[in-house]
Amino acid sequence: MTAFPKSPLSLWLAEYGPYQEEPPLTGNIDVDVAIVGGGFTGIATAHTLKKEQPSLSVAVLEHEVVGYGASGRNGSFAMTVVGLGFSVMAMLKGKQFVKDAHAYMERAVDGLEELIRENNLQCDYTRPGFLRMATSPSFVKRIHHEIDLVQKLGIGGIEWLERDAAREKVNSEMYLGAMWEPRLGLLNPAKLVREEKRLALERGAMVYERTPVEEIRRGAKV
């Protein structure tokens, strides 16, 4: 086992417990795909490439340990929210953008759950759903406006909960109602990225930790 660096850790990384690092890269290697960064994107790309084309040689190069950056320091939500909300994004980007972006995020949330379930990734995953609670009459009006826009765009799965229905989920006298969307997952991001690393290694990808990338040169392969 290797100790973590002395720099501050996120809650997820600090509570993860003993962790077996992959050894750093020494010497030269020649691979089909070299991935810089061992966060969600890098590790997911590695195991997806190996799943789709097992013959590819794939290596992930991580400066610290996988998940050390943003992937191990986020809020643990897998949700469909895009930007600043439906109304604001419709104003800034257009209604079609909102519709397309929400559909994309639905696929992303569902795809993550599928990955976790199919591969038995141990990351404390649950799917409690998303509530946006209204605490004032003006907020009730605002949420209704959001839901009306969603329905006009043909987006399903989002509904208004009246006061009693909302309080059955979170019992507080402050709440006057809520927007409810069941498509939201919670998980431990540090566990997820390390489980994804395990999956990538099992598929035959190479992962090198404590391996900073100091230079990238673009050009024809020699």
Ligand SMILES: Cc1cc2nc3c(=O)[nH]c(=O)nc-3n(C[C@H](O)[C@H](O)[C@H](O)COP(=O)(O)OP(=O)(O)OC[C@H]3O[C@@H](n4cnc5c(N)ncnc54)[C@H](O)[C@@H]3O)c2cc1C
Contents of the next structure:
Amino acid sequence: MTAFPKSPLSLWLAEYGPYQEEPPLTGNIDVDVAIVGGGFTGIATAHTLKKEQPSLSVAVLEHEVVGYGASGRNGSFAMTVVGLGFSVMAMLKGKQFVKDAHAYMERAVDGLEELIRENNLQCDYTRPGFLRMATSPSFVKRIHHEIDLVQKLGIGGIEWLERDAAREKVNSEMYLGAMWEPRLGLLNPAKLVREEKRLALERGAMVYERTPVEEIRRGAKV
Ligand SMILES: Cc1cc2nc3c(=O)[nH]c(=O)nc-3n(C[C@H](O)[C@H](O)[C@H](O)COP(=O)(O)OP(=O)(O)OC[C@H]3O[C@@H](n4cnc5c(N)ncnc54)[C@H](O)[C@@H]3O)c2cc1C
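Same protein, the form predicted in complex with the ligand this time rather than the form predicted on its own?
What follows is the whole complex; the chain from before opens it.
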């Protein structure tokens, strides 16, 4: 077991206890795919490539430890929200964009849940759903406006809860109603990224930690 780095870690990373780092890269290696950075993007790319094409040699090179960047510091929500909400995004990017982006995010949330279940990734995953509580009459109006737009766009899975139904979920007299979307997962991001590292290793990818990439040269392989 190795100690955590001296630079500050997120609470998620710091709380997770002893962690088995992969050794740094020493010397030269030749691989089909070298991935810079061991966050969700890099580690998921590694295990997905190995799943799709097991014969590829794949190496992840991580400057500190896996999850050291945003992936080990995030808020823990797997949710469909894109940007600033449906109405604002429709104004900025158009209605088709909102529809397509929401469909993409639905696939992302469901796909992550599938990945976690299929591979038994131990990351404290739960699916509590998403409540956007209205605390004033103007907020109620704003949420109704959002729901009207969602329904006009043919997006399902989001509904208005009247006051009593909202209070059944979270009991506060401040709540006048809520927007309810069951499709929201909560997880421990540090555990998830480390479990995805385990999956990448099991599938045969190489992961090197404490391995800063100092230069990338683009061009044909010689
Ligand atoms: C405070 C916060 C809260 C968030 N909350 C949420 C949320 O609730 N839900 C959600 O879906 N998203 C959330 N996000 C966004 C999400 O965490 C990021 O989109 C995601 O983690 C990005 O992953 P990544 O792998 O692309 O980047 P990172 O996780 O940042 O990974 C990049 C890695 O590259 C390494 N690296 C950098 N330079 C080099 C180099 N030269 N050589 C080798 N390695 C290098 C870094 O050390 C790092 O580990 C949040 C982000 C933040 C910051």
